[in-house]
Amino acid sequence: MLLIDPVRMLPSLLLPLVGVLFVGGFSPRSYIWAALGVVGTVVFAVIRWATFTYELVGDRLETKRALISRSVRTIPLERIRGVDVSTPPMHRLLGLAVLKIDTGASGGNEEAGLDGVTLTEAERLKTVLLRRTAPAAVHPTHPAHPARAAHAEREIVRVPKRWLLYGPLSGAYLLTPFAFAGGAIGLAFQWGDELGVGRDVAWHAGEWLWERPYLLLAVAVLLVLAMPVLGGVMYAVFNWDFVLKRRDGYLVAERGLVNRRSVSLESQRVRGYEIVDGLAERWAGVVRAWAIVTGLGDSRTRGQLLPDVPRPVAYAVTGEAVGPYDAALRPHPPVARNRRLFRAIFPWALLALLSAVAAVATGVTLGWILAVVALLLAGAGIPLGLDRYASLGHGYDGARLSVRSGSLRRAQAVIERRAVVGWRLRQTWFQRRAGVLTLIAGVGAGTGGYEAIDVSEAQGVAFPTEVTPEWLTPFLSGPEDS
């Protein structure tokens, strides 16, 4: 550690300790300075490691760090909610790893962090800290039980590295090529003086290349060609080697190239999950799955189940991992079709009208080319419009509700009967003109709620009532039943 915390703050220090060379003009006196600060990093770090101390005291872990004041901070064991071992570069290299608890005080956010273990003991700790006494519902012959999962471990998916190809499919790191750009413009900006080639050198490249337009068009080709070139390799980066696993009554997803992470999902906090695809996902017959967890923090990422897998693969692996699904979803009334249709269209269609009122009164021939423009947008709107309304559905098993939404991004939740902790009917004006409303099945877990979208009236009291029939029946009851 006396190592790696130097190392990772010499970026922020690097500005600093150029602007004192070049403030003392490469004197040996502006040498010492910037030495001094260096040497500085090193006494930080030094009293970081012999300041900290962690312990575990029967059902808590406590982590001291005393310098001037003495801090002191306890975890009880039972309120962990998952413990995340990830090894970055410097790390690895040194045979060490990074240790993440979370715990439901926190909002789920880090309460408590280990930076700087050994794999070993890394790998100790978090057995210990998500060692849980059995719950009286779990009987002893469940597979959750601690007496029967306490030594076993077992693979469910490892994903293979040809499907690391679905990656630009995703989209999540397609914009991969233009954050490098305007991180290279951003540090000439920053940094031009510093570096010797100017501030203002990113200002020029960019007033050149605007007077060179067919120069420009090509480097905007190039970036755009990039997109899923870079893009799929950082997919790759984040998601090699990924593997999802059963251990200890835990969900843990082990992944990455560069920084291997390794994140444990309890199986009993989890309520469901959710399977999320776009347009090109769609077409690829692939999709991406998440676990719906209570008190999970950056639940994004450290709920992932899968990354891009074939949709058959997915149902599979989250049937068996968290439960299946088991039924049809119920399509919605054909007036939520139309509401798509007509967003979709008119304001489009709306432009166009416009543009070719403005061109025809003004002579402008732009106003007729935007006014085409609109028009095929309004006629690319029709099939978005009906595949919108082809994705929205709700259904239950008996077990699991689910609700479905989205086209570009369609997700589709599917959660335990037993996370639903209450309903609410919401409506907008337009909505109560079309007859229809949004339901939203009140989770604790996860988002917090997730949508049945532009359902009938008659379905958003017949649904809950099917669910939860013991909450709503009662007020559904006529005075000769009662």
Second form
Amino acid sequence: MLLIDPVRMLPSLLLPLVGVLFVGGFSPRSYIWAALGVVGTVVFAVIRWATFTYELVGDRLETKRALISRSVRTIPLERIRGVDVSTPPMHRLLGLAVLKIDTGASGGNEEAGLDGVTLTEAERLKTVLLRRTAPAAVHPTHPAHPARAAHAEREIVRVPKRWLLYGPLSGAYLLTPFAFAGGAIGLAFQWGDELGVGRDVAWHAGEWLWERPYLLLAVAVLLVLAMPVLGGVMYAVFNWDFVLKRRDGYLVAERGLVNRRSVSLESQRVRGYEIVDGLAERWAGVVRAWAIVTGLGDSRTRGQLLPDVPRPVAYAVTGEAVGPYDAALRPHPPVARNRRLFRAIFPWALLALLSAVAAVATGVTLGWILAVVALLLAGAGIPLGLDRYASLGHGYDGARLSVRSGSLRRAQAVIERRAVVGWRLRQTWFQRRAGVLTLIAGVGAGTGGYEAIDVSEAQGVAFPTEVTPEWLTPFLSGPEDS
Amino acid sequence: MTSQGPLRDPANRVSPKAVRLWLLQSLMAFVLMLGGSLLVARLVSGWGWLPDWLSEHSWLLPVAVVVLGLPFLAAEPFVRYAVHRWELSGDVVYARSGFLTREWVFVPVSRIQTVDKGQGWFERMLGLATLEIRTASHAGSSTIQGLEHGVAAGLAEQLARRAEVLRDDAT
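Follow the form predicted alone with the form predicted together with its partner chain, if you could.
Below, the chain from earlier opens the complete complex, with every other chain and molecule after it.
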């Protein structure tokens, strides 16, 4: 606990320290200053550690911070929606962990965190905190025994290592090489300054490179080639040994090689899930899955149920972890296909036409290049529009409803019926002419609304009526004309 | 989809005074657009680097605003008055709204979290109010504009009381 702060701050201290040494010309005095810096950091860390306390008082957790200003944060245990334990590398070395407590409040500052508790303490706290809030385990007079809780867990799935090879298909972390390159250049500049190498040298290096375009091109090609490789490596590092398990009333997802992360989601608050696949993933038959949870901040990273796994596995796992959806998706009317095609082609076709006109009028070659590119994109719009139409669908199996849309990123949401808090039908002027509308199921979780795009007017009313007949039937036209 | 579709119209119209409210808003928008376009036309005619035909015909912009914008802005209040309707029955709020884009919203009272009654500056002048019925989801929330103040207050009261009875914490 004591060590982690100075150790973590050392890298950021390193440059100023080195700077101090350089400026001082490695004189004894500069060593003293550097040593003072290190000691100061350690002392600061010790004081910070000594003034931060946490305590379980009855049915609430209190954290107190009294370094400069005093602050006490009280978290009622019933408000805790999830506990997130992670172990960054430095922490792991020292057997420590970071505990984050999700209270469902919005805003990053509202979240309570305990940085640097021992692993065993983190596990104990986690069981205690979650145990108190899990409704299945409510014994008002006898607080639950943590030791017992630790045993009641069952693994739902452990993702095999070879499925990590699907990583590059997800398109995640593809920009890593560029981030690395940018970081390296930035660091070079910074170090250059610190070490007394002027910016002129860097500029000269840049100019030298600029005069050798083939070298620049080679670097660019290398970076592009590195995209899937490095992206895949990053993906593997983050999703290493992904385990999804159930521990009394909670879904727990663990993942990560360097920073092992464990996220607990209260089953009661899971309203459904979203199954996502991109173009490449669809070709390989793999999907990713996220949980749709009420009051979960940062749900994109926290709500992940599955990394890339084969589609049947994803169905089996989400079915077991949340609930199955087994009904076919109904297609949307053919006029929806025309609309998808129009929207995928028309903007590019218009751009092609405009740039062609501009090219003729002004005689600039750039106009022709732009026109050709736009025309190619318009051509690509044909399969894209058709595929977008093929993706559209909605369905209901008696317990859960499902809507699907998208092509480059296709997402199918499956939502419990009881999670629906309202319906909204929206019809733009163009949709009115085409006789279609967009049906939005209001859900108090996830993104808040899940859309069935371009359903026919009859479907748009029939579907909500089928899911929640008691809400819609009072407002239907008489049976004679419906 | 109008009354011929599978859905019937909600039972109640909003207050007739809402037309005046929307007319006032249209007028404001028109004045702003006209002023803006006049300003832009004035500026454009002064710029030397633009092609001549553009700076010489800059007066076309405000004319276009009047010719194209005015009919829309003038029609909007009356179309809205025909479209905007609401109803509370079977413990579900059913509301229709919109001008170019229409919206039908169904909000069951059991899922309502808050009911807000608000009055803007114009609304206050006309004795109107806007009712905001909120659930845990923005897509499942409804806003009813242009209600008579008394009606809005009564409806808010009724909804709040009923929501307490029916409260269903599934969200």
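Everything numeric here is computed off the predicted structure, so don't read it as measured data. If you superpose the two forms and keep the largest set of C-alpha atoms that fall within 1.5 Å, you have the rigid core. Residue numbers count along the first chain shown, from 1.
Once the rigid core is overlaid between the two forms, Phe44 counts among the residues whose Cα shifts by 2 Å or more. Once the cores line up, the CA of Leu350 ends up 2 angstroms or more apart between the two forms. A movement of the C-alpha atom of Leu217 reaching 2 angstroms or beyond is seen between the two forms when the two forms are aligned on their rigid core.
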